[in-house]
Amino acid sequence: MFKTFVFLFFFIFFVATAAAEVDIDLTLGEEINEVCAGCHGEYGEGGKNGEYPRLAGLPAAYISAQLKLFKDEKRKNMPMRPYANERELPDEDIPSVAAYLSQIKLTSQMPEFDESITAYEKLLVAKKVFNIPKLEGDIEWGEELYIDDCQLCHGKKGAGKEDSDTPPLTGQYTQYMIKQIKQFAKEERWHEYSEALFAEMEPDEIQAIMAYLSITDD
């Protein structure tokens, strides 16, 4: 009887574990990203001063969660509608493109090159250099506000947490983040703590937090 119980336990555990495993195909993810690149850039660097956010290096869990929200139209975004649907992006493809984008590494400055590097190779490296311009504002106050309201979920200095569906904030366009805060405040985009954090947040407080994040290391 005991042996039968043990066998059933491990059988159920094996089946559950196998079902939870997701096939990741980075080649497929790269192919899907060719469509995303039209707005978000070849390397997921975003563009148009934050109209299209940076995706490179974001946690795969976060990217997957947002794509599913777009598909279910629980996160409203007109530019995403032609792409985030079952025909163009089946659920089984989401983990691959999310994993591909999450492993892209952008740098904040050009490295030193030796004489053997060609101009073309320098150009390829330059495409992965990404900087957030410093934003004017009260940086010390912004740090205090960030620590009080944001650090618990978004990590120390906004670097985020690995394997989390909560994104990093450093290295993201400040214009994009300000737009998202306004959507949270108006409940146009869901956030667990919208009422507590954003409903009464003043513009100068938002500016201070963004100024602080714009100088922190990605």
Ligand code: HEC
The other form holds:
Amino acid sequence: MFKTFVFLFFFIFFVATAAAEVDIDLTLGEEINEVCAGCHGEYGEGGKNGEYPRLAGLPAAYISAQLKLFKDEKRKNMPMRPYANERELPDEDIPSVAAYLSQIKLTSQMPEFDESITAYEKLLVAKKVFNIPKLEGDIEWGEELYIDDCQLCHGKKGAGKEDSDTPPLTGQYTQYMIKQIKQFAKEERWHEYSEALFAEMEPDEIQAIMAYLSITDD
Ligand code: HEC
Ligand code: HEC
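Okay, that is the form predicted alone; can I get the form predicted in complex with heme C now?
Below, the chain from earlier opens the complete complex, with every other chain and molecule after it.
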């Protein structure tokens, strides 16, 4: 009897602490996003051809990890600096905004509507239609390079891995990613095996991989 009691006590204790650690509040996430929207767009769609990256649909674990890196200034970026500090974005709020952004679904095509839909509803749907501009480059070569060097982690066709800290590469602005790759090459931003992957990468190889990713559906 006592053993069962002790077991139950610890069981409840662990469930309670586990729940406290992942306290996700999507309403709070939505409120926080009003600040982020100034740059990243109302639906996390990003903007200015990738000056502001897309956040919608990225894995929550990846968004959280990046926000912590900005906060600790391990990933240095001036525009993000005022928004990722402890006062503006306390640690316990990070999972909520990450979960909120992660569940936003953007579509690549305007769906077909039946007549009952109002013009306003149509407008709301249209705002979530999002496409990456196609990039010139040798797509076939880009696909080969992608499969050889990137697919293992970033997944088939650049779709990334759900619930992981590895981001998708399709559906992200190519100009933004090219900028990131230059930072990886100079070790200004951390990436696994960056020396082997990026230090010697030629601009036309980067262009080819990005051209392939820009025509690949996520
Ligand atoms: C003043 C503009 C600005 C605001 C406001 C802003 N950001 Fe950013 N954010 C940026 C820029 C610019 C980058 C790209 C940094 C780079 O080029 O490395 C970025 C990058 C990011 C990334 C990395 C994306 C990736 O794919 O690696 C995340 C995550 C992010 N922001 C989340 C947020 C959240 C959450 C908020 C609100 C709390 C926010 N940002 C507010 C400008 C902003
Ligand atoms: C060993 C696994 C692995 C391999 C191989 C790999 N990546 Fe990554 N990549 C990652 C992880 C993990 C991250 C997130 C890094 C971080 O935590 O900041 C990332 C981040 C990125 C980003 C930043 C995306 C963003 O939203 O900011 C780009 C761009 C990228 N990788 C391109 C590539 C390309 C191109 C290749 C192939 C040449 C490649 N990666 C190979 C694991 C990998």
